[in-house]
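Shown next as structure tokens: one chain only, the form predicted alone.
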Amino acid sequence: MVKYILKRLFQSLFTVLLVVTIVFLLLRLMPTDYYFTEDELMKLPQEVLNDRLQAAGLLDPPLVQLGRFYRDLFTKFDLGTSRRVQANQPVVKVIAGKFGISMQMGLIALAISIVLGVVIGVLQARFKDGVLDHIGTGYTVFVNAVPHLVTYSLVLAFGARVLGLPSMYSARKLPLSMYLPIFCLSIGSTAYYMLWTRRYMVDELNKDYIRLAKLKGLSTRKVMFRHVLKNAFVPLVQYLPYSILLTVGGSLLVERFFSVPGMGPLLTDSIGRYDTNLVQALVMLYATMGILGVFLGDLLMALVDPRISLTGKGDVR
């Protein structure tokens, strides 16, 4: 187990560094004009622009810039400063200010999704082909078939006009202005947990050991919760760490739709405004979150299900 963990950590670190290196070098292929605003390009002479590029180290060879980037990262945890989104502010500070908002909303939305999704999925499996099962299936199909923007628009119209909730995020109207974004964040994950909880539980209900448990006289409730739910939840556990990290990272569409100043719009804003230092930092953050989520999912599955063992060769048995 220890060898496997160390090997996976090394592989994860190598993958993150590879992704960051590729993005870093690709960004250095961009024309240097993108580092300036239109007013600066029109008003400042070329000599002044070159001096600014030289002072920022952007005229050095790409590999020299890459080495300097990793030196600052590993020695001072310095990811540079933002040039456009928040001029002259440390990138770490810019991200930290957004991350807290996304983390708060994301964790609340995920908690709602897990509770509702698992509970309704269990009830769907328990009363298969009943009214609740059809309603739940219809909800899942609707969420997956209808474009997210349409769903969010319906939520916004109902919440604002019928319930009187704020239509946009506002720090002065907390927590009311968080309700609609959190609900929209939870819609997709709730459908996911409903679908797969139901599917795995229905599969478990058809297995021989469940029939044997019923023949021994165990009640339906005991069979459902002692055996079926426990085994059906194992595959869902693998997705749980990844979904937590992904949700905490923020939803681009939801946060932009409700004007939430979180992590979601930050990446597109930094790309659109050619804030290369911020783009590099965000790519590294999202790559780390994604890879760490997959890694933690494998470990959590091995802890929950004793039938799964992790070998030193990286195989899962």
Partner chain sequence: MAKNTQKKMPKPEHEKTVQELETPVPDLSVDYSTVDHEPKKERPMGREHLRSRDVMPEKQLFEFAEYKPQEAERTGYSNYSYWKSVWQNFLKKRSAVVMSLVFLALFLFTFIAPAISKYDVNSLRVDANLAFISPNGEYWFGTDNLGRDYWSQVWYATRASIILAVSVSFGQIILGVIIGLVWGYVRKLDRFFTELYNLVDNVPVIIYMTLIAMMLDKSMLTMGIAMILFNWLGTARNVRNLVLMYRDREYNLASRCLGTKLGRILFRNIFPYLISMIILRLALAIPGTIAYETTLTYLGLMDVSMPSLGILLRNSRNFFLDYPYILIFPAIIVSIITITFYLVGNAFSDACDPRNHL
Contents of the next structure:
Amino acid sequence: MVKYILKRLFQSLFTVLLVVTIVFLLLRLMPTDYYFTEDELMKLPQEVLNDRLQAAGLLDPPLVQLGRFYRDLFTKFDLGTSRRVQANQPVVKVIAGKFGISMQMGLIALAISIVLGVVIGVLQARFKDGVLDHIGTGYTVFVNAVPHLVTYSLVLAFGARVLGLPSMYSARKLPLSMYLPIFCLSIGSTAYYMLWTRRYMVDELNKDYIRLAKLKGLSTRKVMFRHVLKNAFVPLVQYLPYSILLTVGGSLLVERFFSVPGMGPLLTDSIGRYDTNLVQALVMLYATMGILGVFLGDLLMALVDPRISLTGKGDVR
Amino acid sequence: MAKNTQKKMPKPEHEKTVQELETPVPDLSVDYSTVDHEPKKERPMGREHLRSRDVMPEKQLFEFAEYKPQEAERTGYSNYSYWKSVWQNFLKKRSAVVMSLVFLALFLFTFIAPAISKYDVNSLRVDANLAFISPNGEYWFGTDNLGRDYWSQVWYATRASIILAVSVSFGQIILGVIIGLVWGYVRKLDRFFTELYNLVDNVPVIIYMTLIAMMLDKSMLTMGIAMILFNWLGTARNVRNLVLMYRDREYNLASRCLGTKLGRILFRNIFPYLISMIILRLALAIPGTIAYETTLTYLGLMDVSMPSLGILLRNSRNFFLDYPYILIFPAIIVSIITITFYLVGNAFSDACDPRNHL
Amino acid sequence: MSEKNIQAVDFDARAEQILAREPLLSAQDVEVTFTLRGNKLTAIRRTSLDLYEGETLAIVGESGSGKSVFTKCFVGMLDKNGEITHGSIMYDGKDLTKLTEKEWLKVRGKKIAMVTQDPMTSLNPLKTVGRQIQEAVELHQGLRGRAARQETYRILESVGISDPQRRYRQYPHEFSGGMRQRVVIAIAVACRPQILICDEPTTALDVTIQAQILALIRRLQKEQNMTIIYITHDLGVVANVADRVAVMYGGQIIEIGMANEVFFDPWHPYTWALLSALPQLGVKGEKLPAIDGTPPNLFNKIQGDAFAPRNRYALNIDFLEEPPTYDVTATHAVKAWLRDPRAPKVEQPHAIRRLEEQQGKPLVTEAASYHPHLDPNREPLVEVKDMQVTFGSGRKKFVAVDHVNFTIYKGETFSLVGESGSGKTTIGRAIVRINPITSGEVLFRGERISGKISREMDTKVIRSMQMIFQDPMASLNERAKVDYIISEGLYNFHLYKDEQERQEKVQKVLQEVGLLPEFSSRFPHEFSGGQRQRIGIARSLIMQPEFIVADEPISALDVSIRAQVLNLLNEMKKSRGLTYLFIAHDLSVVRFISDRIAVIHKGRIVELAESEELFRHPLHPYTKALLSAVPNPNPYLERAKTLQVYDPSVHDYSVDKPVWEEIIPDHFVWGNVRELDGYRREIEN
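Switch from the form predicted alone to the form predicted in complex with the partner chain and give that structure.
Below is the entire complex, every chain and molecule, led by the chain shown above.
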């Protein structure tokens, strides 16, 4: 088992490095103008610019640059400095200043959605084809089908006009201005947890062992609590670490929609302004979180499901 | 009535069907009668004429009826047809059927709307004085923040979005199906595709999309292709899993025993089983693509020179609190399109499930 | 497991006991209707049944006869869309059809428990086996904590699971199929029910395991004084367990009586047909009396006797009116017009009388006792030399077929018998080149056909070797018409001049397998299992093969249908001079159809002999165990038999290595020198 975990960790590390390397090399294909601010580009003569690039090592062959990047990363945990988003700030510091707010809102929203989604999903399955089930299904259809932008607009219209909540995030209006973004963040994942909880519950309820449990003389309620619930949660648990870790990245759409100064806008900003070092760091962060999430999910599954032994070959999830 | 039936009863030779006369079905089993009891030579009753008791006297009731192996053979089959049953089940889903009709009308209208419109979408002019005019007889959907006619923009955008969504969805499904078939059937390539899948899937796709937008360009064509290139994953995995499920089924082994070539097996034996899943995926890909388009536009990753529903929605963000119609028109249309395809897809997949058939 | 002896039974004494008592449970005129998307299906058509304390009542019927649905009413577990629309079920002074869900909790499990069919899916995969049993112990015996745990250990032990402390903590996936079924039985027993319903509890299991489970159920019944309803389609199992037998067809009980009455003196033509179609009662070399057609479609309204269209003894009135129930004896009743005084007098078919005379062995005709292997000019068709097949690699390497040797001669039916997972299917598939072999070789007419072979050779192999598959539901492409399915081989090698010739060939082969020519334009899902299996046979026959691998071709079929397919295979053997490799797990079928039999155990053939010789002189202990486990449809014999259990640890191969040896001409055994000497002495005596 230890061997398996080490093997998987090694594989994950390899995948992360592969992604980072590809992105790193792709970014070297772009013009180097973006090393400088607009001001510098206008004012400084070409020779000075070249000298500076030379000094920063940006004119070296890409592979040399790649080697330097990994050396700095592994020896000093140095990911370089941001050039344009926050001029000359170390990338690590830029990210450190942003991810707190994203994660805070993300985790609150995730907690809300799991509680709400699971409870409603269970009730839907228990009273299948009842009123609540129909309302719940209607909700999931709406949320899944209609683009989130539309839903958020509706929430914003309702929240701002009817409830008088701030329509934008503002550090001075806390926690009031966080309500709408958090609510929007949880809309989609609530629907997700409702849908899958209901589906897994219904699947489990139709299985043979439920019939045997009833034949034992257990009441429907006991069958639900002792057998169905746990079995229905097992497949959901697998995605939990992934969801938790990815809150670090924030939500591109929601954060931008409500002007939250979090990780979401940072990614598009940094790419939009060609802040190479920042882009590299962000890609690495996202990839690490994603891959780690999948890995932890598999581990967690093995803990809750005795049928899975940690020796099987890695397969498609 | 009783008399009538009785008259008909003895069936003359010339009335028998061709089949009864010409194609004797070989008897596969020992007739007990030859072993155990002497069958009566004369069997006056053809059993198909017997419908009610009053047609014959009691004595006849207790005589042996004629035995027909063909009739016994016919007890087996039903008139069930898979696709007919799918279609009938689908038609029972009222909401899906109604919504598809509404959608069809909407799509047709995107061609009619520009014709009856007072303004042409290609020659709209910016005029700050005309900004935010509420819908009226001149501007049917009002004007936007730059004073341009909203009606012509909305319908142009609708058509553009539908066409984009449909083509991107088809593209990603076709790519997904092809990759999935190869992935599932060619054992040697399984590892390669699995790694490729994990590589793309483990990192949020939006990162790849942003990189492409920045490094290439933001035109609808480029971004459409990018969407295809990164959204085939789900379909491919689904196809692959189904292929794995079907390829060692006994009927495929039978085909291999008969020397059927790989291409024919894929096309005749496996592909037909994927159709329902492919249609479901296709139907769900359309709302997915529209949502994706709005997100990309909103994040500024897509060209904004000509209106699409995503662009209209994005532009509405800053104004709809004061001018709700700016949001309402595109939002309603987007919702109709996406909900329609979502419902149709699910209804179709339900209808395809053999468990829901009789 | 020492449950070996089954004592003989005195049915007359049982009958007296029953007649003296009041019924424990009494179902009257029960009708069950299912609603499927607006269509109504009447699964149980007003049928009645009395159950008496302490008896074992077997309900026999084919799939769709309603036997399962009927008994589900006794525990209130009908599917949601089903409803009891008429009748009553009286138990303990209450009408079970009128109980609310809350009242059911006092009956279900506590008074009436049930063992379900599939042990692989009946247990919760995420709970330990012990917890699942203990749940029932706590609920019904009122024990808690330590006491409940001790009781669970005791129950585990009583159902034959050794080392209960360790087994308690294990999960279902760590148990084999037979062990899981013991756990399911343990759960039912832990409820301490008065009535235990066993719904095909051994259908999914191997014969040797089945025999053990049957013995276990019988022992538990005696210990706990339970009344048992046993549902099955297998008449051999019925003979093993039942005091009384009820035969169901088309949602009704059509004959009921003491086991000896139903087996030796049945009066419903359906019971006759069912018994006559048993290969054990057949005459080897002749056709089995098969039942044409398939059970009725219960969506249609049934007029008269449901069996009438398939009944060779049908009277005119059978098509018009449902027969009343006639008493044959005080305990034996039949629902057939043939028992009416006005009906012509008929004798029971010969096969029924043979049940007593033949003791469950097929007769062998002169023609069938021609043995190709005794023919000096016999010609080897397929030779398997030292075949080994392994799956996986490294630590997970699994040897499916272990150095197997045999020769199949032209014109014979060679059977390969073994339990699930023994590797028999793998051998069949390796011969027709679906699975590759790891080492050794396969020769066809003296030429090597395993491994890499030339294109022409490949074509030749395909055209002369075909395969018939086990599951008729899975072996036909549902999305293609019968016409395409049958012509597939023709298309691949372009074996026809023009479209017309192709169609003629299809029509001809359809007729040959007893199907109507009009069937070619239909899709497979329109057909019943037996018809589909014949379509599969037609698909192979159209290639005009010399050699056919038939992989369990009848095990997925209903009892009444099996004879059709067996007859067809025998017919084709005669008319086309075919050679078969017949793969099966059911020795009674194998005995009827084969010339020679090879017994395979865990990838190795342990014994090979001419079929009657094998039944007369089984040598290897595994063969003996297998033979003793096969249920015999004669209740007296079945209950008097001694069950032998195979224990592989009797072989000591540490020094003395085993070999594959021809002990007497054409009788091979696997064993070491000491064992072989023993076998030789055994044969001489």
